[in-house]
Amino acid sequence: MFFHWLEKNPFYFALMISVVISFAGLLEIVPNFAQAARPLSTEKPKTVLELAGKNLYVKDNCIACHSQMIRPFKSETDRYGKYSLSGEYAYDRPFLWGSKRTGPDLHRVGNYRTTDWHENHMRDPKAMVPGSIMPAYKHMFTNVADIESAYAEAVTVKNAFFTPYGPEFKRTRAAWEAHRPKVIADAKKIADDMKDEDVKKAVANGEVPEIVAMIAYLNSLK
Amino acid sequence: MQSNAALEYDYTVAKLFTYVTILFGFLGMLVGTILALQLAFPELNYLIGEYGTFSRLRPIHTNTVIFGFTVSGVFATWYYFAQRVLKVSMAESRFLMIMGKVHFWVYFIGALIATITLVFGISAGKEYAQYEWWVDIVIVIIWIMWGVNIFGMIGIRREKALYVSIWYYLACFLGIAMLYLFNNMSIPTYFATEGLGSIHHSVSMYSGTNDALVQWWYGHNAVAFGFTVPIVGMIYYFLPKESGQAIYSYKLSLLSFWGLMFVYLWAGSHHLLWSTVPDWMQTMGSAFSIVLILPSWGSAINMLLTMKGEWNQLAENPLIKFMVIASTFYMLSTIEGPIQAIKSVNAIAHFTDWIPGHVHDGVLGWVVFMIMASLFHMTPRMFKREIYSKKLMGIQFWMQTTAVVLYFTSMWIAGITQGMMWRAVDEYGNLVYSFIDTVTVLHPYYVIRGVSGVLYTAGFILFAFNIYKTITAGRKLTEEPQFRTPMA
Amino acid sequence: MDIQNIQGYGMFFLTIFLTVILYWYILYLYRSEKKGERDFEKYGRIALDDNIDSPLVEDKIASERDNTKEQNK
């Protein structure tokens, strides 16, 4: 009998287990793969500064408490804005939907919060939202964001997955040096709306404090 | 190979993994308790600067418990019971012995380094898969080394029939390997460019909705093949051995095995209900989650029926108590999960504290209890000493059981309260509560959970102490106990 | 036929196919035991008699010896 034979041959037995457990993945993930990767026509990839902010969102693990997924219920669209669409996430690597809302959803936080608000909130959440249990992220005001890695990421996704970044995104260090002033200019726009003098000074010196990249990212969530 | 009267099972590697199981268990629970207290008392976020915030610590808690505690518990039990049911000693193969030791040291040092990367926020961002690309490579190597031992031991076995626990461990090995590899596919940006940026940084090969699907196919089934499959394998060996009763129905155990293998992986998309993945996938995840009750309860009932006519052992032997309550919590969490996977229930439960509540009655009540019981069973046999204190074991049992009950009851209430408040509208259809109202209301439940964490960790310290005293000061045994573990 | 239809039919036949396999397996388990071809419950003893000199339920070395004998015939 088949089963008897199978149980006596560890190799084929292991193979059988692999076949049985791979069914689900094949049938659930593969058929929809190409379709689910399609962006909305209005969707633009993130700028290097915003990507650096996204990487900080990952580094400080904001998804432990914040989702980016507005479900199609009236109570959610009233609170957070239009429900989320698949095509809006097409450039998100990794996806940052989160699985827990200890704090509110952030998928459209750029629509109703400002640079100024974020600056105060990240320094002292309780001052903006009495009763908040979110920790302050003061270290973001002094740490420097890794914009070079963000540029490398943009180039990588452009080459590997055809994410529509412009022709100036190249693998070379020279290309990065040429692009860098653009990132600093973006950072300056954010810093101009901020109050912190040290942050302004750092940006003027050609450095991007983490908080600037973070706010650029949060503002881009719309 | 001739059978040799002087031949004995060799527990060198099992002992090493036992020590680190206890070490990582303590660390994971300690960090978990700090996290629980941080939610109740946010001032605790600033203990160690930027490295001590809730968000930075959470991956350390989850990964230490999964890849530190549970996985080393699986390794420890494997290196113990595999020899026994395959009837071959590690000492018979020099190659497997050396590989076993190398496996341990690479695992231990790798786990420490991996934890340090998380402290510094070197993270790929996906839950339970935060490790960056080069840590993933180390993990794959560790996993393959375990595979070498599995197939090596099976290759030189004397007992031709593979006991059902071996099936489960084999499935754990294969399942995790497949899931981990596919989910962690990423491109290191440093090498994709001319050395730009950080060498640690990588970018996922999947994006958006696809990434979510792959991630939860992984996330759910890492739970399946890490927290369920090997633990079921564990109880199928340790419960019969401790009680002296053969499995109630061996046929049922085989049937539930194939059922679990096939059904479990479909259920991953229940983490994505009401999201932007296609409707049919959500429905499929929902439906299969409910079907999943059958193989899960098949195993659980089989375990309970194994004790048929022997229930007096429950009162006499605290180890049986641990295992029986573990399978009871297994039944509880495998009925709770499918309930949460029903779409209308999920609309309320998702994103709330009911979800961590569910995870923890499974992990604290089932996984940790079962691993502790296994180590209690193994220690006297590995060190040839009697368990140091039966009384301590009883105290520990009640402390930890109380802790689990406090944990999940408080989180049930917290989760449902919050879920209902989010959607509450007044007579004009306006939202009643601002978000912060739904946070401050949870404070008492967060305090209860903090207390539960302290209680559970204290119980675990008692466990560690009991094991330590057993190894150093337990009464010496002249011969190996056949079934019931002797204790003073 | 679009992909959705194919998936629908695929799912339907897969379900039937798997149900058949499931019941076939259950039938196999109980039938072969009833007919006395195999005794599954004896494997439960492996966990209980697990000393290195305990009696084997199925002896691998002996069965391999038998196999080679048969091949040499």
Partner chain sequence: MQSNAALEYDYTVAKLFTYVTILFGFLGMLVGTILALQLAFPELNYLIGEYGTFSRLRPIHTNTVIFGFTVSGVFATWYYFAQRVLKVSMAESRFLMIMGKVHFWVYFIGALIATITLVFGISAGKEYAQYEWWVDIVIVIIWIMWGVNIFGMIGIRREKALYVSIWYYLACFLGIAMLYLFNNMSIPTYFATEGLGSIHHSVSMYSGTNDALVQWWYGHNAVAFGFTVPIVGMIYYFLPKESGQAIYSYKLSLLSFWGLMFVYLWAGSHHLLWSTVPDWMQTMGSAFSIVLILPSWGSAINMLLTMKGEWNQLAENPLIKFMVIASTFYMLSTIEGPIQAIKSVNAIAHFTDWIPGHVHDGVLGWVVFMIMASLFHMTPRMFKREIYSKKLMGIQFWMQTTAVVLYFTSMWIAGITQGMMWRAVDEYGNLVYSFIDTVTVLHPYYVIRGVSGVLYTAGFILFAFNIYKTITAGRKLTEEPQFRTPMA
Second form
Amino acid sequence: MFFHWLEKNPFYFALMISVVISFAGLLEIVPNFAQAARPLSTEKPKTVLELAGKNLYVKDNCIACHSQMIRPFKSETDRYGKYSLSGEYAYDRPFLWGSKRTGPDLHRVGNYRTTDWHENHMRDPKAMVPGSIMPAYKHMFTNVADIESAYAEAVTVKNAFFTPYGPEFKRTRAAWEAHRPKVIADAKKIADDMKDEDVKKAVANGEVPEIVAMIAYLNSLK
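Other form of same protein, the form predicted on its own, not the form predicted in complex with the partner chain:
So it's only the chain below, everything else dropped.
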């Protein structure tokens, strides 16, 4: 009887069809969308050194000229590499997609630029890219990165957003002091590939120049 009634009332018949199609569409789309938004199996949270570099990236407003989102167009993938997937940003807070490309997209820059290239480029962009309008960031070679705040950020997102940092990440001074040698070891790996002797000496003395943290972050973008 209900179906006979629907056949005699075109408006309600069309409305019912729309409801059924919409419900079926949601059943098809929502699970895939939820899966795509989850972290990729290969994705890991940024290290403390990389987080410090990300904070510098924000502080020095690199996002004003560089995006971190490769769109699924051939012109984009030919130049920058594989298009970006939502699951790659699962641990990013905030997202640094950007909306302007005065400079190139950087989401895959770790795949084709080296530590040595970044060192020279940040010191003198025009020497590496003739005609570049990017300013030099010489201050990064002498300023010391705030890695303690980066550690505190890791602890915060672990507790607030269940970001999978290890059990050693705790909100205590002792936990930070225990983790600090790991950050210095990561910094030394970067500094060993650099030419600047003052940077090498600073890391050997337990300090992390901003340039080291920035390069660590850029190298992580793959």
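Residue numbers count along the first chain shown, from 1. Rigid core (definition): largest C-alpha set, two forms, superposition within 1.5 Å. Note that the structure is a prediction, hence the values are computed from the model and not measured.
In this overlay on the rigid core, residue 18 has a C-alpha that sits 2 Å or more away from its partner position between these two forms.
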